[in-house]
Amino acid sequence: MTTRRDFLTSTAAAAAALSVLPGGAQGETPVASPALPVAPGAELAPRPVVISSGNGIRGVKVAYDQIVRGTDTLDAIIAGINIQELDPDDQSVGLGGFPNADGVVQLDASCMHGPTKRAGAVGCLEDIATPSLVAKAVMDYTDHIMLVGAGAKRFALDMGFRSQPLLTEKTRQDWLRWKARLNPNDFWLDHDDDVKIKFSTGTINMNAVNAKGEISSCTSTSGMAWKIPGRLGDSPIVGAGQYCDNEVGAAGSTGRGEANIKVCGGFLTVEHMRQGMAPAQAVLKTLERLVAMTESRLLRPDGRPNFDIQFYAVAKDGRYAAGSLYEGADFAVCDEKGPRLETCVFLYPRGR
């Protein structure tokens, strides 16, 4: 059994190692290639593979290398996610993530470990840069699954996590520009010619299977930019932002969390695979269900959603895929061929 001291020591070592990763740690230049061409229901020996949202191109390589060296699948993918969480230039997660409407960075994450059937999550976590690790600590050291707000932060501090400011100067300037445009009659000057006001629903999801067929999943986010304080999206919700079943596979999502919550997309995608669908079929079927559950105010005149969302899925035998509502999205994958970007399957052509 891992002791609290062992946990803190290993966490500190991992964070220190990640902080010195070179910018080129992603390995090979990303290229597009087709998903694994395996017919639904085909039997394959499990093979190690890690898939992620596109922003995880560096992380999938780190996770894959750890998995082939024998690291547990959940520990490996969290190490991959930590790269983005600790990167101040990545404004979608962790340090430097976009803040809420009050200018406060609130982070969410959840994880699942297939072999033990356990899960952990945190929501509205402030001042801790690696919510994925805090979610795993909730899983490892408590009888709960989710901690939120001040309680989540106090738990993290009790576990030895370091409190630090998460709002970088770059992100603070973006928040000020957004705030200045809220009311045209206030005393703030708009600077439209300075920089385009950013809006993000950026998130990282990562899923993996090893040669034993052991599966894990994890999702981390800073949530919607400029969100109402206290807002939770799908990322910290087990069954929505991510889901893992060691007998079937794992799935997760990035994009509009409010749309995903209503269909429990992570769970639904895994259930589609349980029924015999290949990962590509499973993510498309979940997207179809999501569209059917989209309220009219969020539909364009042609009946299609005015937002985008992506689902990522890996099966126990190593098959994988990702799907998007609209054409043009990509995702990261790493296996014996190395890290690369591949193209998502999609429901709708872009621009039609």
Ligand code: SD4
The other form holds:
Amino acid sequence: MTTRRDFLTSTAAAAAALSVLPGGAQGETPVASPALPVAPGAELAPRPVVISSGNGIRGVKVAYDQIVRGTDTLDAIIAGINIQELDPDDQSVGLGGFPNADGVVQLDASCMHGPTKRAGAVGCLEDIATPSLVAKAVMDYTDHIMLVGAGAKRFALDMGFRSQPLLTEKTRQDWLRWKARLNPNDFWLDHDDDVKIKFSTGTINMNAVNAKGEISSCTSTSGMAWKIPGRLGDSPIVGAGQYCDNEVGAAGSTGRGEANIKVCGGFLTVEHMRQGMAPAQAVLKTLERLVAMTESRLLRPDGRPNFDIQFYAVAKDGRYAAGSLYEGADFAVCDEKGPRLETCVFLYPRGR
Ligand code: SD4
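After the form predicted on its own, can we look at the form predicted together with this ligand?
In what comes next, the whole complex appears, and the chain from above leads the way.
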């Protein structure tokens, strides 16, 4: 049993252990004890709650509604993620996702189901629009956790998934432009235009906790545009792209996967919550570690990373937050107040 005195002591210790908390995270109270399923004061955080990267604004509502009707948290968030995977206009995931340097769309996804402590993942999956569902099929129907490449595709076909071309006409045109602009001295003529290739939000991560405190997480992506064929990002890596522990919470990431992999950011964020940090503090602590692990070639003259990355976290008691290296990122939430975008806490203000 944790007494009130224990709680106050551990809270003070956790607060003291934290360095400066930029980005408006100061207001949050650290959780009392990792052993407590529901922290004191958590009655302010309603459950169920679903959070995701900003591009999941439609998906969090679908997932929330399903969870309220009794659907399992993992099935519900995958239904939310499927919306982006099947949307040809979202060029960061599934159908219409940016291809690799060869013009081939290779998709990554992973998921974790808190109540049963199971996980599944696929990497470099071609021709199947919903890698999140294939990752769940790996979890449901095999004794493995991760399948990649040709084996992942064969597995998906065996499981009844439909093979389809994933490169849309728009994405193919963007790829041709990228190729043509690569080298002014090659035999590809630059297109006679200055169309900017627009990078969309990039990847979807979604996490949910239901009224009973059951938690799940899932991440799906087409990865970095123009990547070297065969490249795996953080999204399919359990512990990096997403992680879920039913006793503590879930966390996931979007942004530069190479940076996340080195800090196992999904796992690390959940571990921060286990140590007593509130979600906002947990994501900021992970971002601080990530900056400390950034190699010098990726640092700007002011010492800050020349890329951005986000972490999303939900605690078992329903509190949630998302954090970004730089100010200005949004994330999507749905609870009893309905779907909305909220602002990420951050390490660095824009323009400073
Ligand atoms: C990756 N984390 O493959 C993904 C990409 C991403 O915004 O999130 N882009 O590295």
